[in-house]
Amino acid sequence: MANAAVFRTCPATGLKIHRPAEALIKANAVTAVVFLAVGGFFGLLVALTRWPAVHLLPADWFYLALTAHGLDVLLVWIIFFEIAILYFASAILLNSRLAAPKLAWVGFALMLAGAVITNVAVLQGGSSVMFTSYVPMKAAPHFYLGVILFAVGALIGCGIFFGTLVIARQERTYKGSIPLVTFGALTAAIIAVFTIASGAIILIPTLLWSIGLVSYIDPLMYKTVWWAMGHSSQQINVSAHVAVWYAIAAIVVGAKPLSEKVSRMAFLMYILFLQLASAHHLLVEPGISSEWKIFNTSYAMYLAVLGSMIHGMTVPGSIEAAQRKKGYTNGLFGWLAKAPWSNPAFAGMFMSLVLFGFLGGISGVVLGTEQINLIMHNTLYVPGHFHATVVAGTTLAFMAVTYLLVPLIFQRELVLKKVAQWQPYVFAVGVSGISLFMMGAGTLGVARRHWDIGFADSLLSFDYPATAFLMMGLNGLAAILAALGGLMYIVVVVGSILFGKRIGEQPAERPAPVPTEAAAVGAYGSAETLSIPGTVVLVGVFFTAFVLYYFVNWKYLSEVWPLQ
């Protein structure tokens, strides 16, 4: 066993915290927040340019900002934070030492170097190829080199996570099966290995192409393999933020999953089927067979959707079960009314759950249907959808769990507590607006990547409906509100780390504190009840909204049939 001096005990949960793991969690989380700020700034510039009345940037600067925004928020911010989550879910939740901390620092250094190199390439100009970087558009060689270095560093982080699980099992630092949160993190790590392998398969030849050692990259082959990385990287996010939902529910209200086995089966569905959703980016490609498209998007992908629907019921259901156990039994929603809404961790988590399901989940199934996809492919509907999943879902969940990590890992009390309480609501309203207004504009046909929907500099004029211009103006206002919410988060988190009152620590050799309900996050066990009438009603509302919206889009599709 490792020397007890390298551990301390958390007074709230009774968990042993490995100090080298704690340092790595801090480094990855802080770096993630820095890149969130950078990427969010570029995102605001993009939104203000898409707002016709403002139209802030010229075309070349718009595509530069769009490239940097996608890189920093879809890749760098989220994966740095996910590495922190992997270390937390393994070393901390399992009371274990972290495997090979020195190698973990090498991985962190590679990720940081890669992120900086790619950002430099973008800001130097000549690499405004956007997040997808489709060939035959060519970026500077160090653009691809930076992404590759970042991916290698992330792969090392995944290896450290797997190694820590082995150490925890060998040293018997936990009893029974690994906690559900750790299982969810394991799902994310397994998907990450597939994602990084896909990236290596396509980005290494593309790097060689950019320096002239490879003469040709087939565009369809590139897109097919790239989306195995590009979309699967977002499936890492889904697995990670669902694990965060379970973690926050356990720590804040002592919630246990309705059934450990069912929740784990839902995570297993992610591993087996979630990557298939990447096919919805390829549904208009003529070089891919209809059989492949239909299988991926109309059959197998529904099993991944089932996994998300299970989590969408078990997370609020576990909260309802825990609240009713405490005596909040009045009516269908007394448990929800008495939930700790003033706690920014809980508020952010629950809004992440609702927005991810209603906005991201429903729109994702619509986009993943081959026939309906044709009327919104490459429109603003697509970024509207993934702002609902990656921002309203993943980013809001990660913001929420930060409010728990600051006292637990950084050992600091939150500053500006009122600002912290309001932050999830401000951010959630802003991001919801971004998602809804972009999906609305996309439904009206507004192009996904064009910098000027007014086509002022085009030889051939084209007019979108007046409602589309209204949608883009509202999108700009929503982006300002979301940016304000992001700024509130950064001020609270950075201020707490720098100036928050220090929380005393307890040496590991002392007896562990009396377990509280927060200790549920590190334990195996089910709520063992299905008496959740309020959650059943909420799920019914979701299914009603899902069915209605799904068939509305078939109605939209029928209106274009006479054009054939």
Given for the second form:
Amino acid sequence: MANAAVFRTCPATGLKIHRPAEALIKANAVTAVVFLAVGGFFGLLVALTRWPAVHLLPADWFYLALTAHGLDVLLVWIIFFEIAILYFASAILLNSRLAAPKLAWVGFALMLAGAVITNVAVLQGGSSVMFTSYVPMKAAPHFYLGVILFAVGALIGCGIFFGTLVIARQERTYKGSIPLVTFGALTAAIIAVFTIASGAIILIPTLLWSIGLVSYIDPLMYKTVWWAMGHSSQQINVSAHVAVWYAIAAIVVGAKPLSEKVSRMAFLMYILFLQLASAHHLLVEPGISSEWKIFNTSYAMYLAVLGSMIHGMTVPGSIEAAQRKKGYTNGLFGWLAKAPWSNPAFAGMFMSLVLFGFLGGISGVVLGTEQINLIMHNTLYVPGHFHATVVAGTTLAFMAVTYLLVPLIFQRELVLKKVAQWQPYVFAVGVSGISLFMMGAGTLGVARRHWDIGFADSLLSFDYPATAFLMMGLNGLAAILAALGGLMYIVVVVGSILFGKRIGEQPAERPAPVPTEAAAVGAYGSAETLSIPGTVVLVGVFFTAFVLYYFVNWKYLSEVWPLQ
Amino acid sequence: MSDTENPGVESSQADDGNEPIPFWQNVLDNPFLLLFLGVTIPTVLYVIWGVMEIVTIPLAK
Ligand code: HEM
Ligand SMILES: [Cu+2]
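Form predicted on its own done; form predicted in complex with protoporphyrin IX containing FE now:
Next comes the full complex, this chain leading.
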């Protein structure tokens, strides 16, 4: 059936590549990168405004920029990139044709139109409602319309993914179970369906309300259903970037999962329980019972956290196993020292893993615990936490995998290789900075989404400790570094796509080239070893840090809220 | 080889084609079952339960 005009063979992995799928991956990835550039620029403006000594933008522009930043990076960049990942993990990794490419283009067009419409609404100035758009704040109708169109387009993308799974199975393009990376993408797609359905349930009435057709939307109802979308969409990110970790580990060092079974069970924990954690956004809302809050954020969420810990252990473990097999067996960490640190795909992936776990994971469990959440609720600690998850975790992982997509899918060599090599490090240091300094300021009580912590012209003034001002200054410096890292990424990627040296093609009818170890990415099979002492030590360090920090916060709570 | 002998069976079991597929593998190999679970569980435990609590808040007099 393989038709040379529709398929080509990937020289590195031996995978058959469906050209219409490839074109869609390119379009979605490029659009994603463009919106990252726009949204990242707004992020820099926001950070420079929150730096008291600079205080760049006036108040109305600050809230406009903050709205645009949240939307363009959290929604547009990440979801466009995820659609590219879904198509890659289905059509490409399964050697299959993509279901209904024309419909996929319709989905792409809807997402693009929606993103542009919402951006226009925000830039017109009447919709500075933040990306959460809590009622009764009212944005222009086309703000909601744009988000809804975007969501419909993304839902089409998920449908194409499921359709492709069905086709691949019927046409028997793969053997046995789908590869682990595809399974991770499936997890993301499943969570996406729930996410988008919740979004539709709440945003369609809100659109009607902004036009005047519906008279009232209950704020608590809005928040509850909105976060079924808002939080779950973060879980799409987690699933997708974990899949990307496995993919990069497989392609770059030929790593096979330690145990297919265990890794798949960890993804299953995500499918079943991760979305319930949405309730952590409502921990201080009156009107919802503690039973609901505690069930959804504790019991259920810990099962999902368990899933993350499994991935956090098995990804480095699989890398260690693969490296040891190659003979890098010196001591505990010889495998790690000899890892390909100058390959930006590997470096970005590994730092994404470490930062997501240490900064994002630990602060997330702390914030998600009802009692200690009270110390940090609605402070800058919250953006500090999610810049560790969604920027150091997801964004850095997606950046890393781009360095593989450029040669494999765009068939171009990277330009400015030195810049590419440094990029993940610059970005990781910058993002760790904004994350830690915002958490620091938040611990001192500095509010999020707040234009002026000096309270210069307010009736009731308040003095934050001087350290809080210092934190905001350091945050501004780190933001410049992060923005520089983002810019380096964009220059390398856009430059390579436009000017990179073309990589020769393998027509599909020629005998498939001998696949390299990278073929592990499309295969089922475990590494079948558990001798990973280095990883065990790393995990031990992680748990110690986790437990210490967790209890420090309870101690802190007992001081701000003494019980005698 | 058992691949061609019993085409209905998943080929991951090709070398021991007659061994039954483990229960969990069947669950994990069924994307639509997973989709059903992944949508139903949060809909019931988070959305429906949460919304029920909100609509039963008594009105202020
Ligand atoms: C150059 C890189 C970035 C910098 C310097 C930056 C900085 C900031 C700052 C200072 C805030 C405002 C906190 C507040 O006042 O409440 C913020 C908010 C936020 N950022 Fe970033 N950020 C960057 C990249 C990203 C990326 C890549 C993402 C998502 C993938 C992201 C997602 C968000 C979100 C969702 C908010 C919350 C907006 C809101 O409260 O409505 N940021 N960022
Ligand atoms: Cu959340």
